Partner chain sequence: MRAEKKQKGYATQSDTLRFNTVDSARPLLKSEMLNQDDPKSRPMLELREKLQPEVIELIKQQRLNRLCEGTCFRKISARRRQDKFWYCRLSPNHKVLHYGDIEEFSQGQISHDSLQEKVTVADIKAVVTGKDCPHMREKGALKNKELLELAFSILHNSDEYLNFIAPDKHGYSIWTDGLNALLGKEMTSELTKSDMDTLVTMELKLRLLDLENIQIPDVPPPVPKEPSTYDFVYDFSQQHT
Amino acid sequence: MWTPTEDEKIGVVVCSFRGSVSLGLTLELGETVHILEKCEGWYRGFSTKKPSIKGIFPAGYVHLKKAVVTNRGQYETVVPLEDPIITEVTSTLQEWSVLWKQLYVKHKVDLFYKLRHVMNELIDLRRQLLSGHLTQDQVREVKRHITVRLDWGNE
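Could we see that chain alone as a structure, in the form predicted on its own?
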């Protein structure tokens, strides 16, 4: 029996799901999902990329994130409890991955390798922030370095 979720409200897809079951929601690695209900190892919800399309997906395919929920019920608002710079890096990497593939297809080798290098740097810096093992000075320096790399990509 499907029951509304209390704490499991938002997550990141850790394994692509092809939606190969009745009412299954196709999800790609890295997508953010809003979870509405749960039932025996399954969630029902939607991808934040396509909020109008709802479906079910395995709970084990989603890494849950802490969030603040206001106006619980049909019109609830869910906001992830995450440093905004982490969110920015994540969405930037998703956008850049599309560009990176295009550079490969167009044989723009130099820019392809430069973008790959910067993306790998951002992944490492993001990992360092998420680890929670940095001093305040180290966090400030990592955030500064992230900002420099994001600025490079926006030029």
The other form holds:
Amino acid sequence: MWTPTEDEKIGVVVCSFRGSVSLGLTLELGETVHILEKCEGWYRGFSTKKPSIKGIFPAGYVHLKKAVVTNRGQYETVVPLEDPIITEVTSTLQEWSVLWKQLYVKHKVDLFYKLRHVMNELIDLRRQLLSGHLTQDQVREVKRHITVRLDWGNE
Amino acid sequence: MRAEKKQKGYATQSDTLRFNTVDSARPLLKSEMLNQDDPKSRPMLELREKLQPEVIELIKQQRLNRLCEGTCFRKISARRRQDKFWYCRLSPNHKVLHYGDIEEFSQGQISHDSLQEKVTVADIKAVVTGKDCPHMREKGALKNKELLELAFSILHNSDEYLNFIAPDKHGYSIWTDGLNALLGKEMTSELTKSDMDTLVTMELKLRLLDLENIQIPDVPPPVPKEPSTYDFVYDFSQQHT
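Can you swap the form predicted on its own for the form predicted in complex with the partner chain?
Once more the chain from above appears, this time first in line as the rest of the complex follows.
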């Protein structure tokens, strides 16, 4: 029978799932899902890209991440447990990506390449932070670099 | 490790149940793990392929925008001492190519009111390039390798040609890509390939941001048997989102 999940709340899709079962959710590699309930090796939940569509998917197709849950139950909110600067960099990169593609279509060449460069730097800095291999000092340094670039982008 | 005793990729259902806990995904065989940055792995190639159609649309939009801005072209002739100039641009609704002679080279855009001639896009039958162009084939035509690589022509109304010499390789790519796009054909320039690579590579990196430090299986994990019940805990059927 289906039971609400306690600790399994957020997952990242490690293999695309075509949703080829009854009520299956189609999922793409890299998507984030919120998990509501589980049963016999299946999860039921939704993709953060399309939260109104609920469906089931195999537990083995997602990698679980730690999360903070508030208001447990049907209308709970789930937030990944991570350094807020990581969350900020991730969401900024997604926003800038939209802008970046517009710069391409409008042929604003200089800005297009500048932004690409900064985005690549941010991706790299974020990767360094997530590696867990940095000393306290290095972490501070990396965060400083990140802030500089986020500020640049916001202009 | 239990996994080693199995056929690659095929665990039994009970194993799937055992391994799918909070602490670990199913332990992957060494052969199933891959470096997320390996661009040739199957999941990477599949995702790249999936991203391509959207990117092609972007490239097409960009090319057509460039054509709408228009370009100043040279008319090259062995007989003239000075080159003459003409301007060509696509109408905003993509239905008409406006063109006309201009006095001198123009960096900026020329409005289509000042361009006297036009070709309706629907009348364009084909685009030819290089040595197939009439202005490259006529006797006494100035022909050298550089010019051949910049020459293209539009065949319209079954027997009329509009001949172009692109200002540079970049302009040649933009115009031939753009014209091919208007004709519903594939954009085949090196520039398109390079733009595709730039755009897809970034898109891929962004899609994989949340998979940092996470192993991606090379082959799809087994799908468990369908659940014996669809009697869910939560009912969302009243929601109108």
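What you see is a predicted model; the values in this text were computed from it and never measured. Residue numbers count along the first chain shown, from 1.
K.L.:
Could you point out which of Leu81, Leu64, Val21, Arg127 sits at the hinge of the rigid-part rotation between the two forms?
P.N.:
This hinge corresponds to Leu81.
K.L.:
For the two-rigid-part motion between the two forms, write down the angle in ° by which the smaller part turns against the larger.
P.N.:
After superposing the larger part, the smaller part appears rotated by 19 degrees.
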